[in-house]
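Let's start with one chain on its own, the form predicted on its own, as structure tokens.
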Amino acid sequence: MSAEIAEVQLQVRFITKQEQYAVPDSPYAIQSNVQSSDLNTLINALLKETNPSIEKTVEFDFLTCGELLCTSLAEHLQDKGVSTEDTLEIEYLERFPAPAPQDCLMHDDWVSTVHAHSNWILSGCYDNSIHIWSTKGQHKLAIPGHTSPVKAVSWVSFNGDQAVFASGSHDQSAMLWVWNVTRNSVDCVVTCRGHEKGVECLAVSADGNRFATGSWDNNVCLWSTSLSDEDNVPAKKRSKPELGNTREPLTILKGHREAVSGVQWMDFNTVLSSGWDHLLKLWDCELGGLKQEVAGNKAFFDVDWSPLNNSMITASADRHIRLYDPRSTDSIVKTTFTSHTGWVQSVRWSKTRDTLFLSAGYDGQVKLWETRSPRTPLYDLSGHEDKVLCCDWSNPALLVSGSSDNTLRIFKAKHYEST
């Protein structure tokens, strides 16, 4: 970097949507080679002058040309092709702190699938179990029923005392279960037969009467959610024990030509999927076919979709994370984020806040991302020992990983409540 940029000076204008740390919007002349913690310095002062009756030191976050300050804001500039001759404008943010760890929570296996919702957590482990757990760490339920490791879980529905959720596993079966909480009783009410392989992931529609499930057949399978069997296809007669009633698929989409590592629903008719032939596909439910197929570079191990900011996140074999915007008519890639040292192996997006997700990787790391800087995780939160198989977010102020060292983990947040 050439010396005249680093000591040049500019005029900017400070701006925030926080209004209670709004500052003159007057253009202040700074040194172009500051970093985050002088402008911190200096939104403070200018803080205390404004509006004493802030006493505490604020620590912010500085947004310009749409990305956050990580280096010093010649190199950001200059990074970005901006000039210096103009007012730059600065919007600044209030800096939440690091997620606290809360609890660590033991299973007898690899911790391979998590979901979280209000108050609850269910996990699923190696050991074929199904786990449901309180967000304050109580351990519910312990449940059998699979015979090979359970990978994927899913609530479905919460009505007064009772709670419906979905599991899917390398038995190739996926199940519908029954929690009725005040008993902490659970049944199996239905076993979903249809995939040849092993069921690898799974997704439950946003009106929560159809579910997705994701296979190493290199299928994926639609499924009615719906307890009774009479607005399924006919329930097959049981040719051996099964639990509940055997359903099969109400659709059967292919054309993926390697195992289907990612479900999610982006609306009532759209499935998008994810695969290890290293390609995204978006599916059309009710005709049961491709509407659009994205292609990456590498195996894709999990994606994720935000109706928040209509955006894909995925997780791939080359350590990276990247955004994607299906609109898009230029590139489809918007986003490369970059810090995990091995696979990723599962993002989740944030449900209240459009910029926030969560990585979880092989390096043992979990990191919390803000899509406005894609160098840098907003945080690492460490713990885990070994490969973190999987996150997610129970609404909103809790984050949950599980991990090969036999661990779920859980974080608070409570700073990211606010939406």
Second form
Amino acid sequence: MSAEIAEVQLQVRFITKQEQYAVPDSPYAIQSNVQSSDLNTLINALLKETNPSIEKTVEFDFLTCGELLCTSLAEHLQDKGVSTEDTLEIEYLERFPAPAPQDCLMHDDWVSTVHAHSNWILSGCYDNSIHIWSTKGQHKLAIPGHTSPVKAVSWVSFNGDQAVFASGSHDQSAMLWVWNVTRNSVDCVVTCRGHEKGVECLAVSADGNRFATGSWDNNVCLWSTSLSDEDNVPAKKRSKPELGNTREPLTILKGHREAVSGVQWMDFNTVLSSGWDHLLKLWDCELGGLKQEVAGNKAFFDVDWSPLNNSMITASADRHIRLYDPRSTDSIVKTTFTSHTGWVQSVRWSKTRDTLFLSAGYDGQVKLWETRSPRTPLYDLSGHEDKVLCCDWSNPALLVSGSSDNTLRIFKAKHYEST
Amino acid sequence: MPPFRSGLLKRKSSNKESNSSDSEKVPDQSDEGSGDEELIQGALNGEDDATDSEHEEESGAASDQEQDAVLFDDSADSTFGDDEQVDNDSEGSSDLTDSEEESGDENDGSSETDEESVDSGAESGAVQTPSGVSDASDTEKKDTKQKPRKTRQAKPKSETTEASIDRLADTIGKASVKTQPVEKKDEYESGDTSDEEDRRTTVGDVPMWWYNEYPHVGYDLDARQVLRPPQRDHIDDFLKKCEDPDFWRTVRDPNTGQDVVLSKQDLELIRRLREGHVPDPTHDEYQPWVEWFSREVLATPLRAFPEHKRSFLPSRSEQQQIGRIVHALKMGWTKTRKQLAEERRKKREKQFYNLWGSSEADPAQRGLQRHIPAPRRALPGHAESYNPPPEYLLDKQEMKEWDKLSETPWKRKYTFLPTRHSSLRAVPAYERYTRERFLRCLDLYLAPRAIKMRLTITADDLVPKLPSPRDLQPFPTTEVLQFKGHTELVRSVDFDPTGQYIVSGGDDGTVRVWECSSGRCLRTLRAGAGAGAGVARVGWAPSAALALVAAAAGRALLLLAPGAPAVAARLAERTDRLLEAAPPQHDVTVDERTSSCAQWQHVAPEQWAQGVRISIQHFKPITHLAWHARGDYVCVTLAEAASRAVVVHQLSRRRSQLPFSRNKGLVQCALFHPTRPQLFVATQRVVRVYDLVKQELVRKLLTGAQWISNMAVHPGGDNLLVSSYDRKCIWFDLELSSKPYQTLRLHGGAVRSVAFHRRYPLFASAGDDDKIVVSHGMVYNDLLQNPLLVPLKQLRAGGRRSELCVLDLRWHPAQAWLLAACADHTLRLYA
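Show the form predicted together with the partner chain, please, the one above being the form predicted on its own.
Starting with the chain above, the whole complex follows.
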């Protein structure tokens, strides 16, 4: 059949949204069995003719029918059921450069959570400790504060030398820490107690004033990140010396029937949470009530929200990653990304590109996805030898993942000048 | 008398005159007819006559007619006047006919009458049809007769103008006398049917002024122009007024443009209309009043009033009655006399049995319904030919064989010897023909044929209709996680009530606590270390208020705290506080039998630090343990303990009980009912259900298995699943019967464990073959509907070690995940 397809000539027209790589808008006749690489050479040749200022060859990705071209063009069109008779519009865009492995940070135990910032990487471990690393791979600090495995960490703010971060653990508490960068000393400022069971996930709002935690007691709690004691904390509680500086939640959002596995801020007022009860819930923080509910059919393990494209990706108890649009009233999944062979445990959007996201699965793979390519990820970031438990792409240049092989692997996103 | 009657009478009275009028009319028409022919002739002859004749016809039609009528009337009235007679003579044939008819004289001879009759017939034809269509047979006669007639007629017509003037003068002279005949004539005209008038009013229903510019006014029936009567100027009018005494009653007919002299009757009619009387002068306005209906009741009322309409119509009720009878006849409910008579006659006749008739009702059907055709004989082959091809002929070797088999002829290749004949004639008679025919007949006769009823059942029909597994999702389909950490085979697993953690115990003597979602071993408790034995069973306390794991390590039942990482600290503290101090035991008297069986031991501080909260030593090794749903009782099964095999421990009071005093058999396991105070005790072949409150046997379930290995109670409590070492899973519907509802043989080896899901209608079974079978087990609340069991999926259970594969199964309390304790030192999670 492929031989039969190979004979077909296709009329194509190349378009792009990146003006510096524009080629003449005239249709070209090409063989239908070309691969993406062939198209790449063609575009580069065209670019050389039209735009001599570009010296080096640029790698391009090609979009046809709203999907990234991964197979040969003929197969792609056959999948999509598009006629080969018409003139086909192929959009091309500069390919996201392959991330290069940069570092492997060894831990003492399974790395359960990780959060990167511009210069520092925070990781939580199953040995109850939190670690601070520099992006260069230098171990700054190991913080034994929790009494149970740390399940969630997040940077809150950087203020000169003072960096604030939050951590949540299975010991039912979340902690706010202050790290003095220069002195490399850390201090647990506030212990947030309010969950009945272990804290599973944690997210800091965009303005850094509040953070939300999801727990095994089926609740989502909102906390203030202010380091000083608020006035609303009762005096008697403050007076308890043995508890240290404890804090109670601003709001408790009750509604999940099973454990809350993921929590994210959508805007200042909206918190998105995913649960093992197969539900995604959108909460209104001011009112403390439910705004919207999206039902899936598997337990959700993680959720992430991208303000760039207003959609959420979820990892659930199967090997698929699902893309939901909360604006659509029905819970129909918009796209399903399938390439992992085990449970996907963590998904994270790119902070700069609205079509890219990262996923980590129990098959030991971290995958970089393009939303328009649901069957093939852009890149497999392999290297982990066991289940990957977490991933992070908060620093656009670093793709960080933590695994049960006690390592934290850092991939460097190469220089990329789309913005 | 009503007017129509009088009209009728008038008609009758005028009948006498009708002869005359008819006769008068006939010549008129014959005149016209002749005119007709004249016109044709005129066309032949020339112009001179045509105008003349036309004019004559027009003027004559009015004046002549009038005059004719006048004359005739005169003649009718008075005796034939001489002058009229002359006129009659001058009229010629027309008059002749007149006289003829009137007098019926025979003088003119039969020929004349004949001709006349024919003529009149022709005339009548001419009245109805255009004159052109006369019979061909008549034409000859006519020709002969008409010629002289025309010659006769020609003369009077030439004279008509003068004659009409004379006649006019005469009429004026006789004005007073003529009034009456004129009236008569008018009466005739009015009395006659209107089609007489129609003949003249040929213009149709159009206004007359349409003809103002034409010399004619419309057309007659023969499509000839009806010429306008001569117009009169005022002088003519004046003269006429002076001369004509009838001028005052002469009006012009707008349709024909002709002058009409109103008759006396017309005038009378007009007068009556003007005065407002009934137009009919004979109408009696003052008839005597007959009182048909009076208010007085009469002895013999007058009933001469007209009958009511319904008396002329058929009666409705009679119609219905008749309808009913007809219907009854149709339906055979009643019979006509004729039918009754027929029946009676038949009854009187003698009935004979038709000896020679067929025994069955329809002989054509006999044998056709169940006709079994005789088996067909095979068609003859080439070998049977009188001149078979040479290859069919037996050669020497075959002949030798043929001869050799003479003792056993049925083993021969053929039943006959193929032989060659030069021609069909040379074929000798077949010596066995008669015998074979006879045998064939015997075969057919002695071996009765019967229809073999064959059921066509395909294998698919035997398989019960089950829903597709795709519709019964969710259920586990793949292995997702392996929990590695045990160093020996894992004997038992259990989930914590929320499904976050897993506890497992194995032959390595450790109890491990795992995180379910990540496969992380959170804690390892050395439970069997002290006892020096592996952990046979573990069970997480089902109560959410208690963080406690029961582990059966050898002879000891250890209640362990799963530890800080695995449970909420507050919960752990609460549990610890509960278990720290033993409740006062002084009110309890423990008999020697129980105390020798189970001893609650004090937990040493170092053991406490290791997580052991309570330790109960038994006199025999523990094989099975089960928590009560509320978490206060633990039921322990001891191996080879005879009557003391089942021990129930109560945690809150730290007390042990031996529920059974007699040995019922080798107890395999014991379970609490999830809701009712009942205990299921499985011995080797039987499951007994005891009521713990009443202390009695509720029922005995006969499993039919050789050796029960394990059992599980449906969370609803009405269904029990029993696994056995002889590869069976036995489902009991406790409400249905004490016999198995279904026995599932899904495994190739001993089934060691079965488990029900708490929420989903799922159950799983696993054993020594490396398969875990996940099945759909829907239990309906409806009592009429039996449970629906559908095997869904075979999961590969990896790691087979020395005949053992899967030792225990547990379902996640909330998700459709299945956990298996495998012999290859791992726990496997399927989702």
